[in-house]
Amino acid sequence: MFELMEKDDFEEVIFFQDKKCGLKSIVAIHDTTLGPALGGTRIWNYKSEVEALKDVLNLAKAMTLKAAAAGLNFGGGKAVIIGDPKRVKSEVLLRSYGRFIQSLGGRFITGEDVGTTIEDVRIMKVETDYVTGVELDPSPFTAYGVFHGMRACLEHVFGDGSFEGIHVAVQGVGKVGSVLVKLLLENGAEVTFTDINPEKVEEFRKLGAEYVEPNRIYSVKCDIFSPCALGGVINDETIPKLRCKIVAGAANNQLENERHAEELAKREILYAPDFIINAGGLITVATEYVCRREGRSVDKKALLKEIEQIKARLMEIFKISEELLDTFGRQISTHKAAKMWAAERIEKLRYMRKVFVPGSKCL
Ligand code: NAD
């Protein structure tokens, strides 16, 4: 367990149990130097514990870049229910676990994630103060990010942000790509785009964007390809056949491996971080979690006007990846300038932090 805690540098681990609802839950905080972790809870079958603390390690890890990258006074952590979310999720096992989320104080803020509904964190409301997303569905809220993050793509390939005539390939119309293909058709793109599900493909097609089967989405010529359904679709595999100047969607962890970013580049696409341009539904959860703390709602203006600052985020770090050669003289990955820039604020302020004040802010 140190071992691997000590690898990545992990505050703490807490593991929950509770034998009569079937509770066994697994909560990792990583870094809560810029404040308390915010994490959703995801309820996963995994085939063993082992596979459940690997996941929640590297989920929260990644939450601790992405808040920081998102100017949040938020670090990073996540929480894994192990089971079949069909089969274990009831009243009482929300409930319970939500009691345990009470009991850390606010180290830990959590709201929903795959396998859990906004509905499954309103029930762990009622035992707990430390959950946020029950107000507002982020989704909507991270398309909007990906849209403008998607403009500060075509500012720097193009040297212009407008979709008029910019041809997008869209992989998964689910909650955020659905909402991304609607603002995308509005703004006057035109859409290709795929998904499994038989519903979705009607709908969309009704909307004047083209249907292509699932595994020819990576070859669409194209001039951006948003991964906006899994993890892992930018590989040894895809990354011949894509067609596209630019690569830019919702999904988390988009490249298989670190390296996939360098080889995107050698082939001169520009490569949107996920953890920077999907931040819209984070901020939102944010934002509410603060503002019912402070005891007013959310400005729903001031909220769009913060995701929309995703397009210069990412405008400066496509010029630190410009400008930072590494050892050997070449320039680095944009998703390398994006850790390395999320990872500065949190040592300046870290620093900054050490002088000691009694009584503190803290949220
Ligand atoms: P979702 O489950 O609502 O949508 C995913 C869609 O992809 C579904 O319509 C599904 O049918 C489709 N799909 C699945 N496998 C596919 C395949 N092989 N080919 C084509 N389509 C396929 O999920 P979502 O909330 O829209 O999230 C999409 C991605 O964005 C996920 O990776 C998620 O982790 C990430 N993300 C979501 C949010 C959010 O606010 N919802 C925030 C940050 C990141």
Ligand code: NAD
Second form
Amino acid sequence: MFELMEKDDFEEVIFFQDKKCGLKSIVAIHDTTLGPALGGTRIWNYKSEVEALKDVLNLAKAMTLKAAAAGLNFGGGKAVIIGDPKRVKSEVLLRSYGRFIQSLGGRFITGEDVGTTIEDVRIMKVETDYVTGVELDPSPFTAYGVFHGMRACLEHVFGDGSFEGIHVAVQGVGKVGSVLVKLLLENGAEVTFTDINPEKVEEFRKLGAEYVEPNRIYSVKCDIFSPCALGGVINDETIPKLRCKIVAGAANNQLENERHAEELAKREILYAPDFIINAGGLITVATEYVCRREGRSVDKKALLKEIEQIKARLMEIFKISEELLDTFGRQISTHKAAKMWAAERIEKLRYMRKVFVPGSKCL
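The block above covers the form predicted in complex with ligand NAD; next, return the form predicted alone.
Next up is only this chain, free of partner chains and other molecules.
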């Protein structure tokens, strides 16, 4: 356990259980240099506890980078509850989990994720102050950020951010992917999609999007391949199948391994780092939490403008990627450039906070 934590310098990993209601949960707090850890709670039917642990660690680490790169004063954390969400979820389980979150005293703030809903978070809120995303659904804002991030990719590759005549292959039309597909269609893009939900397939076919079987989505000839389901889909098996110029989507941890960013670059495929392009939802829940603490409502216009800055951040990261070289004299990957960019902010503020300030506190 400590070897896993030391590898990526995790601060804390907490295991919760409540036998009476069947709660089995893991919370990973990666880095709180910038503020309390912020990250959603995922309910998933993991094959093993080890798989759950690896997932929560990977997700928490990505949240540190995402918050830092988005300019937020929050650290990175994540939580998982082990079990099939259709079977394990109950009022008692969610409230029991909320009490465990409250016991952390604000070191970890959570919200919805895969397998949880806003209603679930509202039930947690009965027992804890440390939840967010109960007023605004973050999913549409995530999609809005991905949409503007795609504009940056199109400008970088084609010199024009317009979606007219652009073909996008979307993997997954869940809470985020469905909103993204609608935005793409409304702005003149051609969309091919896949999903395992028959109702979703029928819905988006009626809207004019073309459906393909899940295993065929990688080989669709398109301008943008957009992973909007689970992570690890960019790997040794799928990269050779890709027939796109850009990979830009909403899924977390899209790369199975960091070296796959280099593999994409070798094939002249531009990769929009996931923790940059999908930060719209995190920006939303962070804004809601701060506004609630300060007793004011969220200014939605200002929030949308902040999310639109994802486009500018990506353009800056693409520039860094082109200008910096690795030890072999090659351009560094966009993924590495994004990690460096986020890490630089964390380290600067870590150094600044070396001075003790009596009475100082985080959010």
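The structure presented is a predicted model; accordingly, all values stated were derived computationally and were not measured. Numbering follows the first chain given and starts at 1. For clarity, a rigid core is taken as the largest C-alpha set superposing within 1.5 Å between two forms.
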**Message:** With a threshold of 2 Å on the C-alpha, tell me if Val173 counts as moved between the two forms once the core is superposed.
**Reply:** no
